[in-house]
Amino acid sequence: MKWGLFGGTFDPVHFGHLRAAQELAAILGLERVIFLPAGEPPHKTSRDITPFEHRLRMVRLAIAGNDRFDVSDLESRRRGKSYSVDTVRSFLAAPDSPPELYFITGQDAFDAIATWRQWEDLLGLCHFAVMTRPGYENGGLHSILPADLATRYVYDEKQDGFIAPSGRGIFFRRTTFLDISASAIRESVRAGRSISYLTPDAVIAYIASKRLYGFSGNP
């Protein structure tokens, strides 16, 4: 089995999450998707945070139906910041976790990953899968990993991957891009604009009924 890890802080998840996430389990072969919010994103701190039970909650309404889908909210057990690399581990250390976890995340994201804690045990743990955009040429890890580590990478033709010694691989896909942003659909909300088919219906109604993002009228 593989499962993908498909970590964020989906304040609110939208359909760009959730078509990326489509897209790259019929891409890999991943028999499931478990988002994962943060509990308290490290890189995040200069607004304030929708509460997690919240977020949390919009997922579960944004994947309902999708049996290849779940949401996790381990990330809100632990105290203190959330990494991902004490998310990896703790999949790996469930009795029911499978031989292979691909850890998804932006193109944006994985080009900053030598500020991640702990990124060189990381990618020793998981595959990543890298989500990147239209234009986007994948120049290699030379340009993002450093050179004693980007050279233990082997490009595997057949897989489309770059391959480590360990057998964890790092995968660059491309997924249909959608210009939707949380942070664009939380300015909509404030400013009283449309947020329809930017995220589902079920997660709109929500946004309404808890008066997030300073809802005051028509979703």
Second form
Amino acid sequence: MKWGLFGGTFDPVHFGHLRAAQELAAILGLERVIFLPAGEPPHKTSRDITPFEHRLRMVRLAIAGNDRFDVSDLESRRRGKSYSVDTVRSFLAAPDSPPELYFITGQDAFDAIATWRQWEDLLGLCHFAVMTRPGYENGGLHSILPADLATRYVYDEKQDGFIAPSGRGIFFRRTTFLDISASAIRESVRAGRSISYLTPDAVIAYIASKRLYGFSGNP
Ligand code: ATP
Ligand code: MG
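Given the form predicted on its own above, produce the structure of the same protein in the form predicted together with ligand ATP.
Time for the whole complex; same chain goes first.
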């Protein structure tokens, strides 16, 4: 049994996230993909993040009807900042957790992994599934991890992944990249432009009803 944990701010969730997660689940054979909206994201302090409850509810609306997708409010239940390493530890400690967890990130997020809290421990706790896209090839693990750590990973052809002595791997997988970002969506809403076809209609309706992102009624 393999589960994927998909962390993000999801402010708001959009089709870029949803499509990539759907493809990744199929490619890696993930039984479940659990979206993990960040409680108080350690990396984003420069702007006000939309309250957790709204981001959680938008993910719920977006994944409704997809049996493979789930959402967890775990990161809001901890005090203070939420860190992926704590989240993964909680999942591993849960009685119903599967032995194999894949932490899912986009390439941009994974490139910054060395800035994450206790990131070396994190790499030893679970696999990483990194969604790559054309024109944004990674320069390999050596461009992301310090040399001493990168050399501990050995490429395994059968698994098509870089495996550490711990048995945990890093798997780069190409998924369809929809050039959609939450920041562009927020900006469009603020400017009164349509965000149709960027995120599910239920999410758009929620944004309108709660007047998120400075929504004031699109023209
Ligand atoms: P923002 O514009 O505010 O940074 P975002 O659209 O990048 O938001 P995040 O919540 O920051 O969304 O991203 C969560 C995860 O999803 C990250 O691992 C990120 O790399 C990945 N991701 C973001 N946008 C896409 C996309 N269009 N396709 C695939 N993965 C994406
Ligand atoms: Mg981002």
